[in-house]
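Only one chain is included here, represented as structure tokens and corresponding to the form predicted alone.
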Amino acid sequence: MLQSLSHHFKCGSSFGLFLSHSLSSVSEEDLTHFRSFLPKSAVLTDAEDLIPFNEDWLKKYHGNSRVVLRPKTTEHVSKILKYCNERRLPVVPQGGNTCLVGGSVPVKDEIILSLNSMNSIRSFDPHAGVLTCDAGCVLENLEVFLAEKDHIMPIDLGAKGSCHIGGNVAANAGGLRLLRYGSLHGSLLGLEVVLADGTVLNEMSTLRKDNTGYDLKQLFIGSEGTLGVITGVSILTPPKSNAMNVVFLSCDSYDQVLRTLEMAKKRLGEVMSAFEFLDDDALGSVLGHMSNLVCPVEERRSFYVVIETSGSNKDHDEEKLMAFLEEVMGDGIIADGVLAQSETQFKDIWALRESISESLNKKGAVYKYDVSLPQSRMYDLVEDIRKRVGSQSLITCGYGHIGDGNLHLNVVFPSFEKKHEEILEPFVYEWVSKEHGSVSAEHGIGYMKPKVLHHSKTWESIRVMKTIKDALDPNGILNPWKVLPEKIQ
């Protein structure tokens, strides 16, 4: 094995080539094989069946699968892969397939290994605040179960009625609640992860303190199910809060916004739990799209902010809230503003930050850039790729977690074209390396971004990610294409 690593860190040799000579593709005899231990409607094989499995959300990615299995215990999956691994047969786990860097769909014939029949909570202690479930389960469904027993997740995204808690940590989602708890990198205390070979790795801890050896359950978060299949999670939610409150702000600048946010981290600290911002074109496709939600504030903006404070007492945060409002309003760094009033209208505001990503993919084609940069100059690339771009898309716009320095820039053409990809591509990415920025904030790496991973990894570092990968994986049948570039330097 030390032979065989050492070998492999130093020849750098092209990974993605390979896979395409040494991969095999399902027959009928497989099918037999998957029958006799799965139940019928565990293996899918109708065409029409296959649809939604075989695409993404945004309708970018499509594969060519001729079978999904949907096992309903890590046995299952146990049996799957190993049977896989003997075979060389390609395998992509899939959760609710809310992916969108093509990372949970098939690049061609792949098994679709989906975990949505997976979806029991184990064990929740009150106490600890451990929350112990299925990797199937959908976030949506946690936080109401969770609800119950005042405590929430410790994230919080758009698609938590449709994506599963595995393919989060798969994927080291982010979402809104990040500034306030944290990554995931953070908050999970352990994983059940299936290898390719079909060992089933316990390391589904309880404890927030256990200092030994490596923690082997941090290579799986992010790792987008190329090492390793997530059955399993551990997980830390914190108490619900006693007081809740959302403002929506605008401004006429987005250095207006930067004010805004320097504020807040001053006058709000310890009770703010989210900070939004997005432009007054994302909330242009908003409203077009959503009916029932209007602007808050009388007269539209160049920008909005979105703050959110969680706390034990009600009368302090409020007053720390209007005293940061009297203040920035006083100041004239904000031009209007207002506090929700009852809970619909704190859901309506969440919405109109929500419901962005959805509305844009209404209108067309949606070419989105998820990525890290300082703050000072994240909204400098949307204005540069507005005149890259002029008039050839329908909307360009900039929103996001401007908290924790990530921006969704989001590019909308009629129909995706590889001449709309190449002004984009690899515009954007020479841009946000130059900035020392990173071109995956949260949404990974997938089928999208490989080629382009070198912008933010070094050579050296992508090297000791294809020795775990060759250690953990030896046949490349976990989610082939995807994160690793073919050809490493």
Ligand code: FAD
Contents of the next structure:
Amino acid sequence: MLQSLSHHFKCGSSFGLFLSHSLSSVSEEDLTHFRSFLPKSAVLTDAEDLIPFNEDWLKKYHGNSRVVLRPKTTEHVSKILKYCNERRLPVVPQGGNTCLVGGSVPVKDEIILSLNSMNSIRSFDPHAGVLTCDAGCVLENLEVFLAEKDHIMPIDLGAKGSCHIGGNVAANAGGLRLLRYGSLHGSLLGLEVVLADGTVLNEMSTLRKDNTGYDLKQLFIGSEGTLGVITGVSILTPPKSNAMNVVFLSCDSYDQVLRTLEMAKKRLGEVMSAFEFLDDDALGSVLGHMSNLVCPVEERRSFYVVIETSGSNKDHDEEKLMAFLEEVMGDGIIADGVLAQSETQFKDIWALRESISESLNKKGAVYKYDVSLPQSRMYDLVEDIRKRVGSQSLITCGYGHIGDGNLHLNVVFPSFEKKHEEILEPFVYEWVSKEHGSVSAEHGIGYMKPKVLHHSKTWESIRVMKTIKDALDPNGILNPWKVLPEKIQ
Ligand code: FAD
Ligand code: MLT
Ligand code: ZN
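Switch over from the form predicted alone to the form predicted together with the ligand, please.
Once more the chain from above appears, this time first in line as the rest of the complex follows.
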């Protein structure tokens, strides 16, 4: 007998009407069905095994799923979704589970559909630089594969050792190289997606130009598992640069950071591949966490900048960098600076930047705000929050992809508590909204931000999003309670 414990939840529709989807819970009969066509190892039900799948990376969101399915093929995914759609069983697609907005874990007892057994590289065309692969390939493994072919992935982020390319696409992740290689909306050439009813949408184009009607793949980039399950990816990979340099600079004020950015755009424009910043609290957190790393400059200052160049001629790039450094030093724009002299120093400087997130996570409960703002106003938000929080937080810091206008404001408390959240929210979102910024620059909406989506999208746009959701997933089984707000005006 099918157990029909139903969750009734409301989802908004146009003009304030609310439709109710009725969702079921997994029964023993459902598990027997999944076991009938999936390998034994692809159906996890042991409570111990489920723990890491039910909890997010920040340990802020906890689901209560009783089963993880790990399909090996697109056909498996199709069969699972067809069945779940008929049975009204909700499903959370999960990649590397590095999501920072609670999108990758269940809210209640949704089935977790993990892509980590779909991890084959399908093809690589060295002339076109086009890679096709399964969605569950770990980003770093793709990097390693491409390095041998003298190519790189157009996306790079601190979570590369765990995150999947499918998760990157579903989240429309930005990362450290967006400044140079643009967003996934530009470098992604094709996708294979399984829709809620099990239909396999083969959009695996390898063409750079293809103007044949609606560009459907774009809909799934940043859809966060709410419109379909991505099973295959076709992506344009840039050639590896012959010459890469990284510099670590220190500044005494945020204004100096902005002037450094302005100067770097002028002097290093065509070779610059990253421009990142961090404040001294962020640096202090990493140095406290990674005993093998040291501050690259002699004295600690208020702010630091990491600039990477990737070009084709080492001498030419170094000449440009040295001229830039002399100018910013000479004009007193920076306090000090170091150009990495070895592969180890290059990696250590990047490790400082990339490990901020992990170091904060080790300190306590991290409230993360990933926002787009005019660069000139970015740090005012961090300062306003510092004043507001006072001595209540363990650490309040700012860092991020300043070259892309993306700030990461992080506030660490000893534990996640409503009273802490209330100091920060909705204050941060209202602040961002007044500046016409975005409440999510790159991490997405997930479970954390549906209620504040309206700060960055009009209700007309949200209603169109809901129309698309209803068309592709009429029973609301895909990642329920994520992205779209419950109440829509
Ligand atoms: P998950 O976390 O598993 O899932 C993310 C979302 O996509 C969820 O909503 C999930 O349901 C959905 N999803 C996952 N796979 C699929 C699929 N195959 N089909 C459909 N939906 C799917 N983000 C940035 O943008 N820039 C950064 O610089 C950055 N750095 C990070 C550094 C660290 C240390 C960490 C922990 C996270 C970072 N992130 C960053 C956040 C995160 O978005 C990325 O790590 C990554 O894109 C998530 O990939 P994932 O495979 O872990 O996806
Ligand atoms: C980063 O840029 O380091 C990531 O987006 C993770 C974070 O915001 O902490
Ligand atoms: Zn980031």
